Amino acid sequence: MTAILEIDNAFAGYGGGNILRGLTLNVEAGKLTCLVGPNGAGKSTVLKVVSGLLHPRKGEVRFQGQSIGKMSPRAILMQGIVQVPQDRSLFSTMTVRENVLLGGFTLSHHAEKEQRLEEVMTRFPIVRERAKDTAGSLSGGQQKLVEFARAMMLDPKLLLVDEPSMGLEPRVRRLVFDTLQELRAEGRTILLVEQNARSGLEIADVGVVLERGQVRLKGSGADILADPSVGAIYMGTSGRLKTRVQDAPAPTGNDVIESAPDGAS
């Protein structure tokens, strides 16, 4: 498969300190890849990098073949880039519609921005429903799928999707992880960055573990999940890596009501 995502020998962090030490990564096209890996491994800090909101101070950042470790935020925007953060980042005094359409503020055409909510509408049926709704009336579940609605206004070539889970109870995880596989099989490519490691490896086509800045190990989501390894490397033990999501049902329609307080594992 041809790589979308090409990071080379990257160095980057936050003061005088590097997060990343050497990171080589490459994301393929029209894959869903996940990044799991220990507090403190980096996993983040890669999507800032690859977003533009810090630069890498040595190495290579390409994307479809372009150097894009330098560029600003909003150019990388441009190329196709966008990102669903991990933190809640609707307005919540603005509606759902309004903040959606935040999304396609770089579409010039007022026609051809209407008809992108139109297709995310009914991509996402809850803007539909409580488009005049304050987004802060929305559950935490609910939030998050309008994030993704949003996002998903450009039409992204790649989708930057930073702890999706984070805050939320089991049964609306479940419904997060369900959407991400949903674009995955519309052929969306996905860098997902997950602390529910193996919530996040069981949908992934590609996983990789980050360690101190580096890429550990790599495979398919499957036989990452199955390496005795990676249990070392989260828990300092040679167990497996141990299930921190309980098995619940999906919820559907109004049982997307509720969310765990903000850093609820």
The other form holds:
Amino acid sequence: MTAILEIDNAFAGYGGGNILRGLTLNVEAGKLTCLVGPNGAGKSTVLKVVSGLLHPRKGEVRFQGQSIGKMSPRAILMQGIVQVPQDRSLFSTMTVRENVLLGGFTLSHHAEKEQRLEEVMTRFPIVRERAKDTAGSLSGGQQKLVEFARAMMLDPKLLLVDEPSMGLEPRVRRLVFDTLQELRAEGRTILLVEQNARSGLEIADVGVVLERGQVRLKGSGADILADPSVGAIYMGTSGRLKTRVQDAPAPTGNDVIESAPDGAS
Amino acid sequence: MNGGLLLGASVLGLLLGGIYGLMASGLALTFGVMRVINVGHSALVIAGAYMSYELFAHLHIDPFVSLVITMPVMFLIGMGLEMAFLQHLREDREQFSVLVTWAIALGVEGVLGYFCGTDLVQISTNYANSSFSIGGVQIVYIYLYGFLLGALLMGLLALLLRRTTFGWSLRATVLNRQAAQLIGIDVAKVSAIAFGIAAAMAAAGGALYGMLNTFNPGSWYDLIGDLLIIIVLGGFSSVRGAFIASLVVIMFQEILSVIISPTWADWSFFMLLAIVLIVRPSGFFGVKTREA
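Cool, the form predicted on its own is there; where's the form predicted in complex with its partner chain?
So here's everything in the complex, that chain up top.
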């Protein structure tokens, strides 16, 4: 079991407060790990800390053994971590082709960019079909696919995907999850954040439940899906439940409580 | 109503509009790239006017020639100001930037007052009042040169934005700052350079302003309202929109001052603003985009 990404006791947040409160999480190479949890649990913040949009105040973030916690988003990108952000993130008045090419912004050779573009267009035919249209003229689902295509320009070692189904109608949502599943089948390492827990966990090798900035449960996607205590976490009643069951004190922000054995079984 | 007078006012408005466009484009650029409302932009225009004035008064360098000095110097000053004061704004940039740039403007005003005094001055070249007549319309050379300079610099800026890697990264940053960051664009560097470009454009605008008006360090108050209204009409972050809005607004103003009275002309900015905000709230060139 090789962890490509290790987050160790991370604290991070905005202004005076911390959203991540001592989060510890390993992401294994070649697997799709899905983070779920109630609103405000810190799911998207985890991705921001990994991609460098937010620096952890305390704790370690290591990628392939190297500390990346203090690196700029650009330096982290060069390490091979690419994030597909939440919401629509294409440059709306630029063409689809320009958008995807910009995904290779950090590539120095023009020929390399063109070659990657060819590969990406073969993988995502919509890029070729709509190459000259402005990105803003595409439907929500199509835009999401182009965002995936843009991220693939750098052939990422770790793909971070933040709430890909947000704002999409159910039929299109299916298409997005199918695409993620295909990327996973191709052996990509993916860290997915998903509000729609069922859809996310169904395609995940590893499921992780976050609550108040800490990991509450970790297991195989199917196990987490079947775990009755997940519902309680979503309802916000898990704190009481845990205290009663484990007789543990309420989290103080320094300790990590994991009620499931670490790692996928 | 005299048709010739109306034509004259239109031409004058068009030429003067090009000069205002030069000043307003920098403001649109900084708002687009950084989400910074730079109320101090007009203070940079006045600083540029003083540089041209001093170089003209003491070294007898023509204000059009001295642009090769003032524009690079203002570019560096702009970059320095951005890195020192604006780069650290992380949250609520729109709001805080107003306070910070207001403070910058007061600082610039203070420095100018200390070194240059507060008397009204003007860059009076020997061709200041020369004009020529075409089709019965009297055209002052400075207005024509100013317009041509504005058009040239706007054209160069457009080329920079469309054709260079830096231009691509700047446009991407305008459209979606976070997404730009996530594809490896150094938005901090882009912001500093954009602010520098805006300051250089302000220097060029300032040289023209100083030839057409008397000014002192406090003149930036007179100017900033007009420039802000122009970029609102132009759709806030659109450089092209700001330029075209300048042409429209100043022509409207000049025509109004001829057919009604100059008193009314001062109101024309606000009248146009009210009309446009009712009919098309996103401005002439505004694009409704979703924020990331």
